[in-house]
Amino acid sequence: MSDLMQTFPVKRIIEHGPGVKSFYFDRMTDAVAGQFVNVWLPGIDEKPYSVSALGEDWLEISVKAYGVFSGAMMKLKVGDLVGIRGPFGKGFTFRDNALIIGGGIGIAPLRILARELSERNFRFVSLLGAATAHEVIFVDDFRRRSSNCYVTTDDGTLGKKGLVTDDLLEIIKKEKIEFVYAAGPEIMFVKIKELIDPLGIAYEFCLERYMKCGIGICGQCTLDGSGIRLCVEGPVLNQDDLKAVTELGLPHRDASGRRV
C-alpha cells in the first residue's frame, strides 16, 4: 500500500468500554510497530492512527473518543466503508531487556511492539496506565508476553492507584532495564525523560501531532527546534532526536498551525 487512498469495509468492532474501540479491516498492507495509517471518513476529515495489531488477514486500529473525528469513528458499524492509506513513518527498533510504558490509548501501538519483541525472544517488561480500568486495553496480551506486567490507573480500578511514572525508577532497578519504549500523553514523556535521562538509559517515544499529507510535504507535523517531520522522521523518536525538540509537552498546533 502507499499514499493512495483506498476504501475498506469495517470487518469487526470490539468495544473495550465507553468511548474506546478497536476496528478491524482486511489486511491491506504490512506495517512495523510504531507506524501509522491515515484514516478518512468522507465529509468529516482524515486522521492518523497507529496500527495496533496485524493478523494473517486483518489489520487493527484502536481509537479513543476525543473530538469530532474520533466521535464519528465510534458510530461506525460493521460493513461501513472507511478510507485508509499508508503505512507511514519510522517505527520502533527492537531491543532486549526493555521496558514498555503505555499511557491511555498510547497502549495501542505498543501491542504490536510487544508481539514483535516476543517473536524475537527479547525480554521485556510492561508498565501500563490509564484513567480507569477499561482504558488499559489489551492488558491480557501484555501479561502473556511480558516477563512482568505492572498496571496503574488514576482511580485505582485496576492495578495500583497512581501514574505509570510513580514507581518507574524502582521498576527499572528491579527489572535491570536497559532500554525504554513509551507511547501516550506527551506530559508523560516529559516526566519519563526527567527521571531516566540522568541514568543514561536509551529510549524511543512514539509522538503524535496534527498531520495532513503523511509524506513530509506540508510541514504541518514539523517539530519546533528540530525540523523533524513527524510523519517521515517519526513518529518514533529516540533520545538523540529529542535533544533538539523545543516543544515537548507544550500544547499542539491545530490545523491552521496555531498553538492553542
The other form holds:
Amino acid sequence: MSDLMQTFPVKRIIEHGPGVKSFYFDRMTDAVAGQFVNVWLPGIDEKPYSVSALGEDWLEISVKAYGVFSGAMMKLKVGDLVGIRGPFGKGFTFRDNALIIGGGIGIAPLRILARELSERNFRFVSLLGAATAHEVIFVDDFRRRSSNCYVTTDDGTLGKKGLVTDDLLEIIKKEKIEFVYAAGPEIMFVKIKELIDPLGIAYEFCLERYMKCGIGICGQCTLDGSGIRLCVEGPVLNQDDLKAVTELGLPHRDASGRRV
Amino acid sequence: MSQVKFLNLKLKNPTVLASGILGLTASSMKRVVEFGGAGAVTTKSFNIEWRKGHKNPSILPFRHGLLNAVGLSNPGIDEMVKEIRLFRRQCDAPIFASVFGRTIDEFAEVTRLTVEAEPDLIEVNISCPNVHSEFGQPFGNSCEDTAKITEIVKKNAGDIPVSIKLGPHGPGVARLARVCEEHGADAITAINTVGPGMLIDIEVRKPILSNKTGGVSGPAILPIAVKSVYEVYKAVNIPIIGTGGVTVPEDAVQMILAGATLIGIGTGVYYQGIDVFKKIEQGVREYLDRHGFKSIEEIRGGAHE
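Right, the form predicted alone is done; let's see the coordinates for the form predicted together with its partner chain.
What follows is the whole complex; the chain from before opens it.
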C-alpha cells in the first residue's frame, strides 16, 4: 500500500444494526492491529478509520454513524468508489494473558487484535461494552477466540447492564490478567487508567484525534505535554507514552486547532 | 561550527521548522527542537479569528512531494499567543510567529497582538497559494500590496524583526524582495509552496483535494526555491530564510551557496522524520569539514560570481 490516494470499490457491506456497518474492500495492503487508513468519500471529506479485520483477499473497516462523514458512509452501496491511503501509525504489541477492553465502535481495532493474538496462541479475555446489543460488533468472533468474554450494555440488551469498567478490577484478579488493551471513548481510558495504574499492570490504548495528513506533518493530532504525533507515534500508546500526555480526557482539538 | 547569527539572534544551527508543519502547539514545536534538532521553529500561520480551513483531503503525498490546501486553518490569535508564550517558557530556541490577514488592516492588528507574545521574529505570510477561492490572488503577487503590508507590519512590530514570506509567482521574487527591503523588512523567507497544483483520481475522475487545488512542496520544488534564493540574494542585502524542498544536507548546502542564512524545512519531516533537522545540520557540518571551511559564513552566497 502507499501514502498516495487510490480509490477502491466497496465489495460487500454488513449491517450490524441501525447505524453500524462493516465495509469490505479487496485487500490492498497489510496492516497490523491498531493501524488505520484514511478513508475518502469524494465530494464529502476524508477521515481516519482503524482496520477492523484483514482476510486473505479482503480488508474490513467498521463504522458507527455519528456525524456527517460516518452518516455518508452509511449510504455507501456495493460498487461505490472509496479512497483509501495508508496504513498509518503504530499498532499494538502482542502479549500473553491480556484483557481486551472495547467500548462502542472502539471494538473495531480489537477485532483484528483478537485474531492476531489467537493466531499466536496467546491467551486473552475480552470485555466488551456498548450502548446496545447490536453495537457489540462481532461478539461471536470474540467469544470464540477469547478464553472468556464479558459483555456489558448501557440498556442491558446484551450481557450485564452497565459499563465495562464496573467489574474491571474483579475480572483482572479472577482472570489473572497481566496486560490490558483498550479502545473506545476517551473517558473510558481515563477510568481504566485510574483503576489499573495502582496495580502496575502495563497497557496499550488506541486513541483518536482529529487528523488531516496522516503522515506526521500537519501537527493537528500532536498531544499536549508530549508532542507525540498520534498519526505516527500512535494511535496506540502505552503507559509510558501516556505519562507525558497532559490532555487525556480533555476535549479534542477540532479542524481549526481549538479545543471544543 | 553550526552556530549561526541571524539578525539579532544566535541559533545553534541554521535549520528552522517551516511554517505549516508541526507548528500548532508548544509541545509539538518543543519536540521539533529537542528531539528533532531544529535551530528555530516557525508557528503555523494564524490570524485574528479561528478558521477551520478546507475540508479533507487537504494534504496529499505524490511521487515527488506533497500537495496541500489546508486553507490557513488556525485556532485564532488568542490560542496561538498562549502557545508561543508556553514555548518561550519551556524552550531556548528562537520562535518565529507566522501571521496573515484577510485584509491589509488585519495584518496590522494581528501584528500588534502577536507582539505581546514576544516572538523572536514575525514572519508575514503573503503568499499562501491555496486560499484563492476565498481571498482572491495572494497579496504577495502585487508589489503595491507587498509594500503596504511590509510597511504596516513594521509599524506595528516594535523591536521585533520582520521577515516577509514570498512565493515564486507574480512579479518575480527578486522584485518583491526589493520592495520588502525598501519598506523596512528585516529578512526575506523564500519561498512558499508553489502553484497551485492539482491531482486527479483517475477512477473517480475528480480532483482529490477538497479545494481542488493546492500548494506544491517537497523535492519537486527544490530547484525553484534554490533559484529564488539566488535571485533574492542578488537583489537585497537583508538575510534570507531559504525554504522549499530541502530534504537532505546537500539541498541545504545548495540553499546556502545560493545565499540563504537560515534553512527552512517542512515537508522534509515527511521524508526524513522529525530529526531531519539534526541530519541536515550534521551533513552540512561534514560538508564544511570535507572542504576545509570553518564556518557556514565562508560559503554563503558562494555560487554567485
